[in-house]
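Shown next as structure tokens: one chain only, the form predicted on its own.
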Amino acid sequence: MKIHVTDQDGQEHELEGLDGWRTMEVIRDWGLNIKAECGGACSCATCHVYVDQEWFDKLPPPSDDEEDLLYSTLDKKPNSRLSCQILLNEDLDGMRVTLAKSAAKD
């Protein structure tokens, strides 16, 4: 399974995923600039990324809890999502994301 990650420079980067997994490991374990502080509890809003219009409608809506730590970013956008409450399956095979500049361990 792979997805597709733009990085906060622009670089786009190809990484294999496996059923199952938080997108948010699969791009903090091939080591792009993502904080990931509370490791997928979905506590913080530090793996925010920009799901590609074509892939957003494919994920289950958000919970509350999610959306009101999108809110508190500087730049939630309407296709924002926390990476660590996206679990990957064959649906989301190609699956493009954006990462936030709000997430950047830098």
Second form
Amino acid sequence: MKIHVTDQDGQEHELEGLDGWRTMEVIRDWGLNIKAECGGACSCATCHVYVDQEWFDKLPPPSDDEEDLLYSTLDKKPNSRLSCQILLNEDLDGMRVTLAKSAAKD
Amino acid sequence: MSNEIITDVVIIGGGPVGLFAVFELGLLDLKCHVIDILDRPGGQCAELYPEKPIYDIPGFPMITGQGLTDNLMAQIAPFGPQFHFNRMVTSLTKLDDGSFRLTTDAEEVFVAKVVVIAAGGGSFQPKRPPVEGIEAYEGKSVFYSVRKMDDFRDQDVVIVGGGDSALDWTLNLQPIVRSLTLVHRRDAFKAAPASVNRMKELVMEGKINFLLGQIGKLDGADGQIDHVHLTMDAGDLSIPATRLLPFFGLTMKLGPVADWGLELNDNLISVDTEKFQTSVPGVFAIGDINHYPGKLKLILSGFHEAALMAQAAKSVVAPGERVVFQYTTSSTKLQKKLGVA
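Please give the other form, namely the form predicted in complex with the partner chain, since only the form predicted on its own has been shown so far.
The complete assembly is shown below, putting the previous chain first.
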């Protein structure tokens, strides 16, 4: 399965995703600019992405913790999610996300 | 200088790897001071995932971040490490005699023969809330922690957040402020239930206000705020405020480490894999903050690095002395140090 990730510079990358992986892990594994400092514990908001609307609607809704963290970022949009909370499965094959500025490494 | 703390080893960072370093160094009779920016041991394990299960600590099919921290604290207790919490090491300089001088933002001075940097992802620092222009007020009327309660006496204080910091300071400051408003995005709190209940009582008693909403713009001049704008479901509101305490969690920054003249690799400290020594002899780096070919950021890797580092650190502290490698299972000397023989 593939996911399409646009980085902070507007460059698009097609990444091989793995069923059961967190989207954050795939993005980090491919070496894109994602800080992901808490390592997937849903406690930092540094894996913030915008999910294309078509795919956004397919995701289970965010937890209260995830929402709180999204509100702590400077660049939250209506289609914001934390990529560590998006578990990949076949239904998400082809998903498009864009890395938020607030996910970049320092 | 009279207030210098002189020791064998200063460990920067009290996460799992820094704590285990106390153990390995302790077996070799090296005394440690541990400095950490958090208010308690455990580093990321305590701050980011105290309740999160960890499955890859050898010998523990499952243990939480807090559980691992508690166990390590028990394991190193025989060595009597000295902890210095709530401070950041701001400078590191090599002295003529080969030892190191470290200063902290709490204005302490440490002199150590060996420095071990076990600072993980860097130092935890408060997250700046998504409010435009907030920088201009920081340190004057906007604070991310309470250093002096007196700065809040007779002030109109707005506290933002729903965790323990926000609730604890709401309760602690309430008796001395002129007014206090707690703002949180939703009516659910991560803080300890007892604090939440006490806060709700204070609201009922009319001693504090609680508003459901988010902070927006700040009004003020010369670093002094006078109003905080809130975005609320019930409509926007501007409330008078002379102090703002936003608690939006912590983030990690490499911080002053970057300025100590150590060779870095993409914000990580380069080390060798024999001693885990940095480009400055006598300064070691272990755990998530170091880099070497094949590095894996695992707690167990940090433990291994701590053991090898300790052997090398011993030869720095006691040059020429033969380091005898011993096992805790068989050496009565080691067992004595551990208080079990």
